[in-house]
Every structure is written in structure tokens, then in C-alpha cells.
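Just one chain follows, in the form predicted alone, and it is written as C-alpha cells.
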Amino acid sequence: MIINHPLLGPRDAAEFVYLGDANLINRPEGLGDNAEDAMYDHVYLRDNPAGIHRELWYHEQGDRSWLVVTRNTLTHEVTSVELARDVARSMGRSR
């Protein structure tokens, strides 16, 4: 699978690590009324989707930024990358 790194172009995709659901950028409040429950389905509770999927890529063996990768689960084929900063700066997180 060939992942296009919007600062580096075309990349095999074993030089990245897959990390999961790209919603882990929403991490919820720690000190919130309901922190703990929050942080528990955060953490522990994830879809499995067949389809279309937003996940994290980390470039490992290269520039070790971090990806939104936007792809199908069915067929690998990528439709969108992008740099994680930017998602979340983009969603108010200056993560």
C-alpha cells in the first residue's frame, strides 16, 4: 500500500506504524463531571468499520510526523492524507 505524505510524496507503506481510529485526536476532558467513564470509552471502546476509515499513521522510518489517513478497510485504497497537526488545529486542538 502506497501512502502520499502531503510533505514527501509517495511512501511504501512499511514505513509507517499504524496506530488506529484517527478519532483519538478527540481526547475528552480529564477533569470533567463524567472524566473517568469518558476516558474509559476513549481508551477502551473501538469501532471496527468495513468501509471508509479515518486513521493515525506515524512515519517511523522518515520524518515522524503524524497522518490522517483516510482509507477503505475492504480494499486499502487510499482517498486522502493528512497531517495530524493540521486536523486537529483544524477541530480547535492545538495538538
Contents of the next structure:
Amino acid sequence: MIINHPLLGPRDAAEFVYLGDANLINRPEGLGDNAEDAMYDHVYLRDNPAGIHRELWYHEQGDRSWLVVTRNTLTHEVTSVELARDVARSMGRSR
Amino acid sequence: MADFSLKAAPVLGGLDLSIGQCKLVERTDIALISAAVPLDGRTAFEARLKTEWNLDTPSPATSTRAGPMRAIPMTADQMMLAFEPGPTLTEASVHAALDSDAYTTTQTDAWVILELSGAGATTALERICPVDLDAEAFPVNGAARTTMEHLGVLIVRLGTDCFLLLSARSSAQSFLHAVEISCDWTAP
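Please give the corresponding structure for the form predicted together with its partner chain, as opposed to the form predicted alone shown earlier.
What follows is the entire complex, opening with the chain shown before.
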């Protein structure tokens, strides 16, 4: 499988490590209301879609960047690759 | 008590091999310093590279060179400065020059540096390097951090048939073995 890195171009999937659902970026506030349930959901509960899935990949044997890869789990077609940093910033995070 | 005297030596003993159409040499004349750019400090860092060595900041997939100094991209906001030390250009002088604009770390003794050249160099690397080495996709000065066999490698294209390969010094013999075998097996 080839992942088209937004900065480096097409790179072999062997250079990457898979983490899981891209929603892991959205770590809940640990001291907020209902924090215990929110953290339980964050750590343990996952959607497991047959189809389009946004997931985190780490370019461990490359530039050490985290990526959000949109992949079809039925066909392995990769439709979008973004830097996780940019995704987090677009959601209002500072860095 | 025994009186020890330590002598600096290159990890591969200054290797110089010819295999088929490949020439494989350990470069022992290059010093390495990594430089990480502080948050919000990119403009000052780029200006410092320019004033000190007339060196452009590398893009994510391309190294830059000015005189004896080369900047190899490693990750976002971090690069490896590879240079041939001289009377005025030393590890200490590079650290001092970047003191206020980057976080620097001496890396010279942490890496083994091989130069692979010759008509068979690209073919030998195609066997173990997952990066597309076609001259259009990876032109001269192109740089990538990747893996060969199971070993992390920084690769820089110095010329059409000439590559600089940096890998961890601790696994230098294994890395040499991987490259040597590849040169051997792809020899005509």
C-alpha cells in the first residue's frame, strides 16, 4: 500500500505505523463534567466501519509526522492524507 | 593500574570497496550536527543559515548545499547539518553560530556515513530502498529518511549515480552488510 504523504509524496506503507481511529486526536478534558465517561469512550469505544475510515498513521521510518489518512477499509483505497497537525489546528487547537 | 590510551577510529575502518559497478566508501570526513527550530523561530533560523553560510533552508524532500555545508531535512522543523570541518568551520563554531536560533546536538559519532557511487549504484539501492529513486522523482540533492532492510537511513542524492547513506553507527556492520549484499546481487 502506498500512502501519499502531503509533504514527501508517495511513500511505502512499510515506513508507517498504524495507530487507529483519527478521533483519538480529540482527547477529552480530564477534569471536565462527565470526564470519567468521556475518557472511557475515548480510550475503549471505537467505531469499526466497513468503508470510509479516518485513521492515524505515524511516519516512524520517515519524517516522524503524524498523518490523518482517509481509507476505505473494504478496498484499501486511500482517498485523502493530511498532516494531523493541520487537522488539529483546523479544529481550533493551537499547535 | 593499567594505563589506557584511546584512539579515535572510524566504525568501518575507513572502508573502500568496489563491487561490480558500485563503489562503496565510508566517509570519515563529514561532521554532523542536528538543528531543531524553536517554536515560532523559523524566520530567525533561516536568516541565520543565510548569513553564516549562505545556506538555504531545505524543503521536506530536498537538501541544500553551500560550500562545505549541507542541510538535510529530517522532520518538520529539524534538519541535519553535514559539513567537512576546516580550520574555521568546526563543530564548536557551528554550535556557537546557531546558539541563539536553534537547538543543536552533535551527531557525528552516532552515525555511519557511506557513499555509494558508480553505474550500478541506483540498481543496487532499488533492491533495498523503498523510495522511488528515478531521477525525476528523486533528483540530485533529493533527500529522504526511510528504511533499508530493517534499518533507518537518511539518503541524499549527491549526483546522478552517487548517494550519501547515513545510518545508526550502532548497527553499522549490519547496514554495510545490507548494502554490500545488494551491490553484489545486482552486479551484472
